[in-house]
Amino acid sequence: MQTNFSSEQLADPNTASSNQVLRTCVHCGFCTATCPTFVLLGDELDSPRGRIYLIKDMLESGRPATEEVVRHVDRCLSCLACMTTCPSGVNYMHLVDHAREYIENTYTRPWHERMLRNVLQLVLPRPALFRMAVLGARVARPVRRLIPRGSVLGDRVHAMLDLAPARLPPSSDMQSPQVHKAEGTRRGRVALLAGCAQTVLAPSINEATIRLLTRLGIEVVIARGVGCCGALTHHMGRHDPAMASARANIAGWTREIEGDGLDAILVNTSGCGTTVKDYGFMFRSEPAEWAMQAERVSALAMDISEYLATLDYVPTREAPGLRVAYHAACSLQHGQRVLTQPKALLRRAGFTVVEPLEGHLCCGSAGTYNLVQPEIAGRLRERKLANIAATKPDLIAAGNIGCITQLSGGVPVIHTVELLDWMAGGPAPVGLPAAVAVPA
């Protein structure tokens, strides 16, 4: 693609990257037939091609963004399958994100969108925050009838209410900056990324991950001052929060790899662990130290079912013989181009894993998506599970707590790492079928 920008406008860093990212794009459009808006919405400028020429034209001009171009791209999921099908490599993640960037510092959302905007941005990151705000929700669940659908406003807050849990589990003190021991002689040291919005929904998580990884012989830290990744912000075009959480973590980790080292950092929800994985290019422009540790970071960063592939993971129980659907995350086929790893692990554990058609659709969750974009996030919800469904699965397995959420409510769906910490002498996850014997 033909781009035309200014000497002027390729100073920053961020036109520059954008520039080679549209020079790249050779127009074949490829990527329409993976992208999940543009397979339910049929509008050219609901996929990664349409967006690319909108994003292109915007920053050439240097004008304010325009309401259409804000909603063709809200309306884009990060879900990344374009540049699954890209053949030409386009890096479309980068140029939406700067394209975000440039619409929150060039556009002024309705009230009633910046208010939620700001509402999310304050709330999910921080966990007794958004502890409080599920609680809320909860009271606020029986008087939903009382808010009107229809409008933007009322779908946003029944999206919302919809999507709280009905209970919350008990905070887990394993989660606490501190140092899980090895169990036996010790054959690494790890360190987990226990997040912010999943140590609130499902502590669990995080709990199997720890209790797997040290019976395996891995020393597991969590670095004291690590929190939210900055994923939420960072996708909503907020940069100066996404770069702070983005630089405590950096800042913790880099006093563990300092101080007695790691071998890795794990990360058990994938959609944080695409955007660790790119701490490395969002840093390229700050000072040289900073940079310098934000590339180890992004080069030690692995998904947990990645790192588990490397040990012996042997299961010490006999298999239940259940039939698990797996649920391929976006960012962890898309993002970071995880795809056999997490399967080959269920199988290893017993368990018969099938795939649904059309799993490199997204289910809509997408981070925020499915509180600012809930009719779309809703009708690729039901595509999604009308998929699952027909491989008549016992349970859905998933390795991000977003989709978790998102695809809850049947079938029961349970992160990958709880079932491999089950079937190697773990507790028996919440949430599994009633008729399911569980193995002693």
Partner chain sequence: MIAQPPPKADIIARRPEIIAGLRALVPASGLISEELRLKPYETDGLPAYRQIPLAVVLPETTEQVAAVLAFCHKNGVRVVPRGAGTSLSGGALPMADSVVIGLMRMNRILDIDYGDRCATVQAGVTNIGITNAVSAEGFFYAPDPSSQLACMIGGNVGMNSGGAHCLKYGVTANNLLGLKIVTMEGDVLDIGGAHLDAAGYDWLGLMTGSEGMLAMVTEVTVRILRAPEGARAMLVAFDANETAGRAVDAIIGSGIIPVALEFMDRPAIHACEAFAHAGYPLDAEALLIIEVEGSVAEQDDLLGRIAALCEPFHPISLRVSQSAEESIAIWKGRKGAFGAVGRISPDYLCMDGTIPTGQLPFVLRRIGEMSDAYGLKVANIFHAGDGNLHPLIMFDANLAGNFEHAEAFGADILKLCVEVGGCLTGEHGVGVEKRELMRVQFTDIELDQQRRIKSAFDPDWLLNPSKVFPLVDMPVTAMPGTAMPVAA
The other form holds:
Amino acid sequence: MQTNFSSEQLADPNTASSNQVLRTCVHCGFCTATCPTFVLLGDELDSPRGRIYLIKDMLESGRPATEEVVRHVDRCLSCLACMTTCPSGVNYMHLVDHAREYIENTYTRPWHERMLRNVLQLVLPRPALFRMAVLGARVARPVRRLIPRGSVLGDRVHAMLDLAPARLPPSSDMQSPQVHKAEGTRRGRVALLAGCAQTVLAPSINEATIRLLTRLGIEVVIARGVGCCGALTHHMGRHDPAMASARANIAGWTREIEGDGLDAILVNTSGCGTTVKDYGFMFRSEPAEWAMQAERVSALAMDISEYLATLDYVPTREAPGLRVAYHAACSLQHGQRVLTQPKALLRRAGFTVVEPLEGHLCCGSAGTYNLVQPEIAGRLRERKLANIAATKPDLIAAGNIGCITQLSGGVPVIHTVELLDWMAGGPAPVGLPAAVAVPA
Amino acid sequence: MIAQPPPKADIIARRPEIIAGLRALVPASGLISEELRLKPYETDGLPAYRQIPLAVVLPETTEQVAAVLAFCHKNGVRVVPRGAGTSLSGGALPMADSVVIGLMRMNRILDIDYGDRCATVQAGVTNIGITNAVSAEGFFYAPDPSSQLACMIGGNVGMNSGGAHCLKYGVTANNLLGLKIVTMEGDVLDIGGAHLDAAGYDWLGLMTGSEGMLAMVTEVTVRILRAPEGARAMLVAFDANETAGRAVDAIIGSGIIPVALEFMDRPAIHACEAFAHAGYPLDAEALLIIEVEGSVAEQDDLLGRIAALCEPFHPISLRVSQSAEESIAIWKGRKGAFGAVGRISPDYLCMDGTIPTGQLPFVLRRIGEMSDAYGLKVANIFHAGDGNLHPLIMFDANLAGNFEHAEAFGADILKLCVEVGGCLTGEHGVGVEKRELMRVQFTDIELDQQRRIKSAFDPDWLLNPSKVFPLVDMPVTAMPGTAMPVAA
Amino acid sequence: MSAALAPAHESGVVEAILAARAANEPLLIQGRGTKAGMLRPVQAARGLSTRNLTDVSLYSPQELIISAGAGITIPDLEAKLAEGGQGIIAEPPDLSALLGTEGVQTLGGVVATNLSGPRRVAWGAMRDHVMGVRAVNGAGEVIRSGGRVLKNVTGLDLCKLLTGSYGTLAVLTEVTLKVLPRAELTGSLLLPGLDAVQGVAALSAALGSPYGVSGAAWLPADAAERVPELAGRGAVAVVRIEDFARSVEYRLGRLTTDLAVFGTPVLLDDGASRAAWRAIRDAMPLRAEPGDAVWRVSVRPSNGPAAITALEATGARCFLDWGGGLVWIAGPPALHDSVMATALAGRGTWTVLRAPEPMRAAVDVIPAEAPALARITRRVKAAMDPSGILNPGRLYAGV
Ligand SMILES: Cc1cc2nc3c(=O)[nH]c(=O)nc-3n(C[C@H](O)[C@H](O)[C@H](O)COP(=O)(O)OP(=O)(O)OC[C@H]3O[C@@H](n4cnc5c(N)ncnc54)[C@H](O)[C@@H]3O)c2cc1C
Ligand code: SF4
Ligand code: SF4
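The structure above corresponds to the form predicted alone; please give the structure of the form predicted together with its partner chain next.
First the chain shown before, then all remaining chains and molecules of the complex.
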């Protein structure tokens, strides 16, 4: 597509790369149909092609972002279904990341939004604060009736309270920096990103991952200094905190790579995996040393299912006869294009895997999306749950904590890796349907 | 660059009043009037042409469409219907004084009847959406434009869209049973139904391919078909376009009509392979994708016959797809062909002429010569069974004058298509792009005849009036009211 | 009426129309006049026939295309196509026996009436295969639409508008058709003893199968008796497959299994099958007494049984084609109201194919259009035939 940037504008590396993205787009409109917000709202402005156009116009004009552009860009889930669909290879992710940063730098949001975003940015990436916040929400739950719905702020508070789990599991020390030795002969050495919110909401995921890997002869390192991947702030357009998180992680892993070496950097929250795989791009204009290290980290990053698929995973328990609806997290299917491995592993583990219709559509979780856009997120959740229900599953398996939280409430939602660990000798995951007789 | 007719000054002047009037007719989120938010509606799948409309409305019901049309009719406001905006001929390009009516919110499936093999859907349902809704029962909606993921059935009716499998199953027109339409005056009419061949004039046929100039479509009843037992594709590669062309003649001449018979030339093969990794032979000059249907034994039988028919033309390779995944990859490459060209070139113009199939080698040779003369690369995709040729002209819109150059090249190709006995457009429609070329194919008398038919539906020329017909002497004023000029 | 003009060239058609227009005298547009008794009678000073426009200007079998003058007879056209092993896809019926007309129908006549046979249900109507036309409008202008290629969306599709317009908009002088190879083999499967409801259910199952059924009819016992290949078994549902020999055998086998719930089928071989379908095509199963009227009603296929039941109760004779969607009806002209009511109840359409002239002039021979559509009809008629001289009143009174 034709673009109109001046040579001064193109001197900025972000603009130059966005120009490249825009030039690749041929405006064919294929992507509109698989975009969740277009499907729900039926307005080109809430479609990838419309957003690309709005962003193009915003960047070309060089003017500060306006309320209209912000509204439509904010509604984007960053689910990246559009990238899967696009035949021309348009990197929408890089374009929208740039747009978000541009918006953050040139647009002043209303105070309540700023506050909300500040709180999220502060709390979510920090497990200790997050734990306190969730406990606070539990306290607040009984008084929610007092908070009026209908106002932007009120609705969001409700959204937060709705999502906060009623009960938090005890924290786990397996997630703190340490080396988990392989059982038997060591066949590999990997780093595991323990994550931020996940360590609080569901430490069992990391525990299962570590058990499963060590049992398969893999040494698992929780590297010192590694914390939040930075995705949260990155998607809010907050460049500096995002880069700071990423930098800390790159440093932590580089020590391991250059020390005892790493075969892979594993991520079991696919939302984070997409970002870690993008470090190379995020650091492309940083000093060479950093750029190289970031590139190396990205090259080693793998989703847990991608890595497991390369090992000889064999179940040790008898197949439990469960129908598992596989929910493909967007970050996994669109962001990382990991499509077949989780399903193949679940089948290998002895589950009957079913795939709901409209599998390409986001469940509405999308990082903090369900907190900042509760209305659309809620509609997507309903739609997703209805499609899942139609497959009459006993369980839902997903590879991303965000989706797990978003979809929970009815049919149990369990991380793929917990199911795999269970079948290979680990404990039965919490939340299995009561009727399931846990095989010994 | 094709010019747009001048906007009506009085309409532009009355913009606030018109927008206020529209506001009362559709839900609040369904009216777009701020310039910034109108911008993404300024173009469609032919982004070289752009024009910000007066306003965009997104109605949700037929009643709302009727109210908006009646309002625009009363106020003399021009209207441009829009589906998914994937038109490659600028069919959905707005005019400065026009209201764009987008039907993407009308995306519900209303009725599916497997016994009577038909489905009724709103105009904003995507083409693939129909197939998806019936595939669990083993049915499908046959016309399959490459854009089927996104394009909407209303737009398909507007353009009479076709696809790779139309050789056997026909184009949109052959797969429709009924329409609900709204005239410019706001009258809601049912045409056809779930039965075949309504008596009276074939409004269904006339509406199909009328590019939004006669009435707006809000509901469509289509035929759905039971999917075949199976299908398999075969790739046959040749070292020259001529031999591939002769192989096509031999196949059709033998009495075999494959469900699809697609041709790609060397640049197209390379672009598509880079995108789909389908294992297309990169050493070939011409590649045929031939698909047959039926039971495995029937497929084997037909593929065997076709292979034998190709043999005398010494194919350099011949590969039968071995699995469903392989077939999907083969079609992914073909259906993503346009986008794949978008990977190797920042911009492309997709031509859509039809030629008598026997003329293919000659036409490709001429296109090659023109490509050298214009200094622009071109990749050719050809629905070989029915003669529909898609030369994709690659250019760079950021280079001044490059688009105009590409457009001139495209016009030369289309003139060539008409010269050899073909036509300007096989499935993408005339739109704004080929408007001025209509004179190459039709006499003034013929164009006037078509214009008079448009006037019969839309006497004031308010519905998508800047499309299809050459603008010069556009009879907007020459044909007021219903008084037909008597041609003598 | 003075003798019909029958020019040998298109220019003669132009002259005739210009002259008629100058004299403001309506013309009766005809091929060989075999369909003059269909729909409304035309009050015309003169006839204009295309019977002498018989040239085949193009036949390219490997391009599946033939262009011929509107006056070529259907048998001549079929003979020409047989040279390339091909045929007319929509299988137009020859209704001369049923309508009691003489002579052979022409291509122009079949196209102008959009008359299609049993294959219509799977492969489309005449209108689906008209790729190009040359015609002369009521102002004496030569109009071309479409062309000689299979895919063409250039401009408004006047081919479709003119097909089925009964010569009221323009006089077709040349038609270009898409044609297809003739099937190597035809086979049929007969399910005896089914009533209309079960019969149509069987047809629907067959048409909804993946086996490419190209004909699906149900005949009550008396109608089946009139077709030797189908006689002696009571009411029958009959389904046709046309394809390469191996496919026909295989598909009939599969259908036999899939349709087992409807009974044990009888298979017809190629010869019997072709004969039976020719009879169905030409509506031979329908017995029309000399004073009878004949109608075709097209409804949603699942409404076919109700339609036939309602009509038989009034004394009409009927049978069903097109999977139950096409009801052939013969009976006293007085049944017209019942026929209309039945078609409306089935949310469909009707056509009077034969009836005494006074009745044809008096009733709605096809359904009247909604007022807004009727307005468009009048305007389109005026857009093509400004003086209203081509077959005036043929479809609707005053149009
Ligand atoms: C990459 C690519 C590949 C394509 N491949 C094919 C192909 O293989 N075959 C093919 O035939 N086409 C193809 N197309 C062209 C295009 O997709 C079709 O023309 C399609 O039918 C347009 O549908 P739409 O919903 O996008 O309509 P739009 O582009 O929005 O509109 C198309 C036309 O129809 C009119 N219209 C839209 N909706 C209505 C309505 N409800 N009532 C009345 N008029 C209406 C518009 O005014 C316009 O004139 C392709 C396009 C792209 C970008
Ligand atoms: S990332 Fe998802 S929500 Fe955003 S534009 Fe793409 S498809 Fe739509
Ligand atoms: S699919 Fe790709 S090329 Fe097409 S409009 Fe969307 S982003 Fe652009």
